[in-house]
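Single chain ahead, written as structure tokens, the form predicted on its own.
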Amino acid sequence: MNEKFLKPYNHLEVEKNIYEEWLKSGYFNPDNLPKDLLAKNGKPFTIIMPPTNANGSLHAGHGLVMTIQDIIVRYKRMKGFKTLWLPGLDHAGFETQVVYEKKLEKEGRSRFEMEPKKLYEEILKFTLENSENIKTQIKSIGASCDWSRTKFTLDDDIVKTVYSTFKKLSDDDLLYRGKKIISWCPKHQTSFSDLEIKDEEKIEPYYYLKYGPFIISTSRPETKFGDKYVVMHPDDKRYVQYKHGDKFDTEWINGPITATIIKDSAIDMEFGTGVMTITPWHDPVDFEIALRHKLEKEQVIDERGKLLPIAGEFAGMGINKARPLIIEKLKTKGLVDKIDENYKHNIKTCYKCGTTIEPQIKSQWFVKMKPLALKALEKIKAGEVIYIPDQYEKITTHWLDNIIDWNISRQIVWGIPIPAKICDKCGTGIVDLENKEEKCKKCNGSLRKDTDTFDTWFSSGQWPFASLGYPDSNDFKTFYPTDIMETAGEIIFFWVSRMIMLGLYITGKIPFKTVYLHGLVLDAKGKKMSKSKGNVINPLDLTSKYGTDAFRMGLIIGNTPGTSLALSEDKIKGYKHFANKLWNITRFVLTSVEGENLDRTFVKWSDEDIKLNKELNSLLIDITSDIENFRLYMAGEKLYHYAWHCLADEILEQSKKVLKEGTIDEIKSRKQFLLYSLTTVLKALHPFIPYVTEEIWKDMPVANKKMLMIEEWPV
């Protein structure tokens, strides 16, 4: 027996060697994978790592990310499956340049003093120094991808591909610039699609208004300056006397108005008075409104968030300062009704700085979903994409059900820039991939480059074959349509939909067959961790206190898919002391039975080991469905109480009987058995706990051993 089992398990000595070793005999590449393990099945399968966002540091949802793509991975290769793990990293625009655009305030910079292109460098040179640390704390995670294959979502081939994209989008009638109502955030100076925008509960002060005969109300006297259409329900009988198109005069804020009744069904009768004024440039239901009807539109709030000079006095201010004093004007001119000081409501916000949401009239290209949501409703429904938790299946179709067009400009200077040009005598948008355009084909104007960029999740959700070389490469053909998109529930409708929509536009088929989401990973008090808390757990923090085993384990068992997961570092302590049980077994073991070799043609059990046996086996067609079924959190409960309860305890303490007592054949039959049983329990444990049984393994007395990782899976 090796003297190393001497002294107690020492991960911090173990795990950076056993990487190396991995990273050197090449089997993370699914080409270099032997012909004999490839033998007992030979079909690909592979899983697309969700591309980490190169901009800081892994977090404890990394962590479970990486620990259940791995775990599925290393189970399919022992399998004999030819496995790709396809390792990525994500430009992550919008969310990049706000981590830099706060390096920059403490450097006293702000992005809008700076050239685009000066801004855009510094922003690469960050991101590629962020990724090779980002790569780092991958691996240790004991991540078996194979980074010869690693894709970044800015790498030409990535960009060439989003590119036909968009312009087969654009031949096939289903992209359009259009000037439409956006969402837009006055502090990052960008729009966002839909998916983009949080709704923050908020009780505010609501105003009834005096309107000529009207009693209006609004949480938002800043943008009444323009409003000059009043809208009723056509059926409303209180208002039965005025007709669509009357006019009338009335004093208003900054002095006397002509307004036009509008009749139109979008009004709520039960809501307030029934009868409100609209600011088609800065609210999505009275733009609409106004388009129906052909009804002016006039900016009353900048980009900046600051009033314009439409609002007379308070031209240039910010709106939380300019709304008490608009009201004060109204009361001194008697037309304030009444105030409610506690409306409570939802109000817009950016999900990543919390400023209120302003509504703008803005040109952006958008993709027309309707078309592309029906093909994919339709596979879905078919069921050719399962969805684990399956009640993600039926968010999904209500999503893609009521989709609406996806507005993919973003005005900032990091990510991939929209190839297309933009006249400026008529407003019209033409893709321009190879920069020839020079004048505008239905006006003759001057045409000038598009300055914004692709919002991130159009150019991700192509990633599936972007990333696998499409349309020509042999791991297109080989590896496409790819096994399993591991990822978090939360970006159901941001990403896994939207791949599936995209995937199955450019390539005919669904990106992957199976969709596993994860829960958010919590604190030990079931918290959501933010750096703002203090209680975010770096997993890199734990893995040098208690191993990576440890972490892994202390990820998996006890997390059902879908759910959160409080994570406390007592758990993960736990598992510490099972890495080391899992030694001390193999010491006691490989001390029992030194000089013998394990016999796979041994028959002369006694009726004690042939019964261990049975349960052994048993074990192992339990835990191998729970992994093909995506219970992997059941199926290492099962293999810890294995180890630990029954082997530990129970067989290990019995056989220092059957070893010191038994007969010739009875300790030849029992030390079989201890090799049997710790052979198998270190191959199916191996997924989960890759390093510690990688390690045993070496000392193993076993014939024709090759590494652990590219054992068969037990049978």
The other form holds:
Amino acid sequence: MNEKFLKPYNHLEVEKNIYEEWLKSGYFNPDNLPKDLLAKNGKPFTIIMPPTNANGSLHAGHGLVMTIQDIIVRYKRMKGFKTLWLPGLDHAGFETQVVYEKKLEKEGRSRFEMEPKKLYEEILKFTLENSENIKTQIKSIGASCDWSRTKFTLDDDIVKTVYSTFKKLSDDDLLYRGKKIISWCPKHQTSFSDLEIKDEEKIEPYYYLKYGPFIISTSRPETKFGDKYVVMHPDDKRYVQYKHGDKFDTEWINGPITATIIKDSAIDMEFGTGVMTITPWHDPVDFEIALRHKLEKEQVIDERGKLLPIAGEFAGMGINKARPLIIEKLKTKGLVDKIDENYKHNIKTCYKCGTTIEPQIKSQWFVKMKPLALKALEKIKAGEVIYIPDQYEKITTHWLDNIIDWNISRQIVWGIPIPAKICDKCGTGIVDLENKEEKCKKCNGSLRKDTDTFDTWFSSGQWPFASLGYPDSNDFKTFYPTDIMETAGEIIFFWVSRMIMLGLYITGKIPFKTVYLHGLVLDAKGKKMSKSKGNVINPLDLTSKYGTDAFRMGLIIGNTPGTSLALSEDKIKGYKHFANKLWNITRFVLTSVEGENLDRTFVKWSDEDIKLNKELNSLLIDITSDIENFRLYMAGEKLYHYAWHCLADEILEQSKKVLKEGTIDEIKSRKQFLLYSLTTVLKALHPFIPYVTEEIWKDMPVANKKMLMIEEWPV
RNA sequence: GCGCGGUUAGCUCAGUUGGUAGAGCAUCCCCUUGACGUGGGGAGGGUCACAGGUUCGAAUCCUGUAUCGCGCACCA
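What does the same protein look like in the form predicted in complex with the RNA, given that the last one was the form predicted on its own?
Zooming out: every chain and molecule, the one shown earlier first.
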């Protein structure tokens, strides 16, 4: 027996070598898998790794992603599939720019004072440097992905694919440049899609103001300067004497104005006084009303959230500062009817910084989503993609049923530049991949290059086929559509649903057969981890303290699909003990079977060992089905239980007696069983705890042994 | 407001088609047993949120209630 088993298991010594050995073997690359392993199956199996944001360090959630996928991938590889796990890194547009802006802020700099080109180069450098750290960290979780195929979302070929999709959308009339009301973050100074917005409940004063003969109500008096339309429901009996289009003069914030009566059934008669004034430039509902009646629209608040000259004496002020002053003025003018101080309502905020979203009218590129969504719905309803857990299917179809056009323009430098030209004169947008258009086709006006970049999800929505080299590569032909998309439930709309729509649109196929969604990794108390709370668990601290295997088990066991997991250090500690237990089981088995080799042709089993063999085999069938059905938590727990409480506590104990007092045949049989059960357990546990199993495997007395990672799955 | 999910041992959670409740950790007691004290043996602890219903039988199916969490939509 190797002397290493005389000491307790030391994960630090083992882990640093094993990953290198795996890498050197080349088996992470499906093209290098041995023929005899593939002979039994050989079908391709593919997981595209969700491209990791290259702007920070790995967090516990990444740990979970890597572990779940690695377990499945290692299992499939042992099952003889031509297994590809394709790793990727994400430039993560807006997310990364925010991270970098914070860094700039600390250094006393600001993106708004920088040349766009210089800023881009700095962020690129930052991202590339970080990418290397991230890769190292992914490796340290034991991820058996094919690094030779690593893709970055800004790689030339990816950008090329994204551009051709953009062009195709335009050619198919699914893309347009529209001047519409969009969500705008005054802090980050970019527009968003509807998904980057978070609702937040706030209690704010609510003002009832006198507007001519009416009382209108608002929580946003600072938007009201330009309001010159007063809207009510056509059926509202209280206001029958007012006719649509009637005009009246009234005193307003900054002097007399002429107001026009508008009748529109969007008005809720039950709410407030049933009358409101509208601010089409800064409110989506008002914008719609203005469109219906062809009303004028005027901007009141600028991109930085400051009031424009229309606000008169308040021009240049920020909203928060101006609001009380405006109310003060309205009070002096006798235009305030009453104020409700405790008005509870939801306001839209930037999901990243919490700044109140200021809707603005802007020209942006929009993708018409309805036609794409309809096709996706058809396929989803036909069961062509399986959701795990299945309630995500309903969540998805509901979202698709109510989908709105997707604003893919972002006013940030960090991203893929939109290959288009804009006419200065008439605002027409022209898709221009070759950068050759010079004159507007509509008005012959001069064109300028669009300075916006794509929403990062527009490019990552194409990731499965783009990363595989669509349309001509062998990889695309072999590995697409992929088998499993495993990612966080949080990005079901952002990413998963858009991949389905865009994948279907471009390739005609949903890019994956199964969607597996995991929940959040929370701290030991079940609270969301956040830097500000200081409860962030760094995976690398845990792996160095307890071992990667222990960390992986801690993430998997007790974690059901879609639900969040409270991760405690004690739990991980318990699985460190498990790795050591396995180590000691090996020590006992190897000393007990000295001189004996595993013989798969052995048949002279004792009655007792026949029973034990049966039990073990039924466990294997059981856990194989668990893995196939994504019950990793259950497979892991059953294997843990078997190794510790069946093999160690019972079988090993009982073997002491058999080996001492049994007949020659009984002893031989038991030695074979000990070897068979241990090697089998090592194989079955390998996907879960790859390091310690691979290390032990080196010393197993097995003929024609390969690396454990490419041994055949035992059932 | 609409929809979805949870509510099981002190804690974190399992419980796959209905058949007298399980795991890990924690607690308590015992064991210097030659694989392992990162160990072994044993114990305590649950009216499975509540109220009805279906059934020979319900943690599991149905209805309702409470409560927590999430998603979507919102009225200015």
